[in-house]
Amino acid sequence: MNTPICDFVKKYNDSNFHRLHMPGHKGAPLLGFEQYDITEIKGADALYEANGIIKESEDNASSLFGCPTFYSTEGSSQCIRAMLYIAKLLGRNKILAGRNAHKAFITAAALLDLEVEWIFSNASYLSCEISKEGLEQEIIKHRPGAVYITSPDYLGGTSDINAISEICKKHKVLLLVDCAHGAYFKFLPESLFPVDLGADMCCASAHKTLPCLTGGAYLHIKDEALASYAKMALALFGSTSPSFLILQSLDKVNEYLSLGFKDKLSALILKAERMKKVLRSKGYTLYEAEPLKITLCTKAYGYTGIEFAEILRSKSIECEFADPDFTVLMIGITSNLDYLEKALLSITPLAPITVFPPKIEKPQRALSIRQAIMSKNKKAVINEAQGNALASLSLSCPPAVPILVCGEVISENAVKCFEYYGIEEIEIVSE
């Protein structure tokens, strides 16, 4: 598979043109990597009006994924906003969403003034179990224009997209999937790629699980009719100066995926499954996660997730995410699983910790998401915030999943949840 973006930039770099255009470094190695960093000069194409080398590269990606595929240099967040904008263009103003949605979904709902109804479950706030029957009941109750789910979620949990898409089609509802953590799903022995399973649109972050520079992501769309809106939707939220370094990495990933990646991935998964089996036999409790995540339920082993992450750090292992209950490790083709297994088996188990997170109760809504985010606000310590409406999202990334959503009332239960997860200060609506 050719790499038209990379080829153009290399040819331009070798041509010794005098760069009297952006960026300001002019290709000189002041920092060390500038020579391949260009802008939309003649011949380089433009991301949101692609008809040259970028279109050719996106067509390559489309052939690999089997559907119209478009690049983002601003991660899946840009793609999430684009999906919701397309839904709104089609008159789908009410979205039924799994409660474990990423903050990008929340802010997009505010920007687009969408009405959001939530699907709650008894799982961790990072997960949302959605049954076929339960979803149908929620669709009949709320009559949304689209259903939005996160699969895989931050812990690695996956939804039955086949079953969910059947219900959505039955009720003529769009299905949008945040598959940011599952860019490799198309290349599993049995595809879990959301579009293959019936989703109308999905995003996927190439930088999360494929060898792409941070920020590289895909917007995948089921058919050409919906795809006709893609560039306009991405341009609405994207920078007019997309990174050509990221575009080159997306371009090069196409070649990488076409050269035996599926076989390499299968071999990695087999090795990971063997390691997980060994870990369970040695006393570890593992969350049933998607193949490239190892999610440790550390309290059963005697540690909080945060304590466990510190132990791993002392062994030169940096985890993806840790909270009081879980430590999440993301593996890839280049991961040294032998070293990881040895390190994990060297940690001495302790008596199980039996303190568990408070159950997050369904909150009361005082304002819409947009009204809350656009309201005047003030900071408040969490133990003095009860009874007020949350103004903006008080969370970090990772995991960027809210405990409470903007406009919802901070209850006694919410205060306990914030405190459990170490959130000491939030912003509340002041007027």
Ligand SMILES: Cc1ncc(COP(=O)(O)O)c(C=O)c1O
Second form
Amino acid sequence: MNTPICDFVKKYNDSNFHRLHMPGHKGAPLLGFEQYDITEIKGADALYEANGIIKESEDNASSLFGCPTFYSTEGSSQCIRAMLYIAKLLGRNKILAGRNAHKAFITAAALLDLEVEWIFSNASYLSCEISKEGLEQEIIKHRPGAVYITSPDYLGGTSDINAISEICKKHKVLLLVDCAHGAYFKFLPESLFPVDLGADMCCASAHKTLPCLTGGAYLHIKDEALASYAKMALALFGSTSPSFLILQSLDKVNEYLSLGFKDKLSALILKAERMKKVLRSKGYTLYEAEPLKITLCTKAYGYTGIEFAEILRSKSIECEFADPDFTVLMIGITSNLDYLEKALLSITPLAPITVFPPKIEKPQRALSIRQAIMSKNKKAVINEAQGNALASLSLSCPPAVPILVCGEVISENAVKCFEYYGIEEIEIVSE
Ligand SMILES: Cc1ncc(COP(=O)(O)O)c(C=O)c1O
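The form predicted in complex with this ligand is what I need now, so please give it after the form predicted on its own.
In what comes next, the whole complex appears, and the chain from above leads the way.
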């Protein structure tokens, strides 16, 4: 597969042109990577009006993923806003969403003034189990224009998108999937790529699980009719200075994916499965996660997730995410699984910790998400905030998944949950 963006920038850099344009470094290697950082000069195409090398590269990505695919240099966050904007353009203003939605969904709902109904589940706030029957009941009750789910979620849990899309189709509801953590799903021995399983649109962060620079992501769309809105939607939320370094990495990832990635991924998964088996046999409890995540339920092993992450740090291993209950590790083709296995097996199990998170109760809503985010607010310590409406998202990043959503009333249960997850101060609506 060719790499038109990389080729153009390399040729431009090799030409020693005087760069009388942005960026300010002019390609001079003061930091070390400037020479390949250009802007939308003649021949370099323009991300949101692509008809040259960027279009060619996006076409390469589209052929790899088997559906119209568009680049984002501002992560899945930008794609989530774009998907929801497209849904709104099509008159789908009410969205039925899994409660474990990422912050980008909430801020998009505020910006676009969407009406959101939540699907709650008994799982951790990071997961949302959605059954076919449960979803159908919710659709009949709320009559949404679109269903929005997060799969995989931060712990690695996945939804049955085949079953969900069947219900969505039956009720003529769009299905939008936040697949930020699953950019590699298309290349599994059996594809779990949401568009292959019936989703209308999905985002995927190439930078999370593929060798791409941070910020590189895809907006995947089922068909050309919906895809005709993609550039306009992405442009609405994107910077007018998209990063050419990120574009080059997306361009190069196409080549990488076309050079035996599927086989390399299969081999990695086999190795990871074997390792997960060994860990289980040695007393570890693992969360049922997608292949490239190892999610340790550390309390069963005698540690909080945060303590466990600290031990791993002392062994030169940095995890993706840790909270009181879980330590999440994300592996890739270049990960040294032998080292990881050895390190994990060298940690002595202790008596299990039997303190569990408070069950998050369904909150009362005082204001819409938009009203809450746009309202005057003030800071409040958590144990004095009860009874007020939450104004802005109070969360840690990662995982950037809210315990309580803006506009909801802070109940005694919400206070307990915030305290459990170490959030001490929040913003409440002040008038
Ligand atoms: C589930 C989920 N969705 C969306 C995003 C946003 O992705 P990005 O960082 O690529 O904008 C994240 C980021 O961590 C995420 O975890």
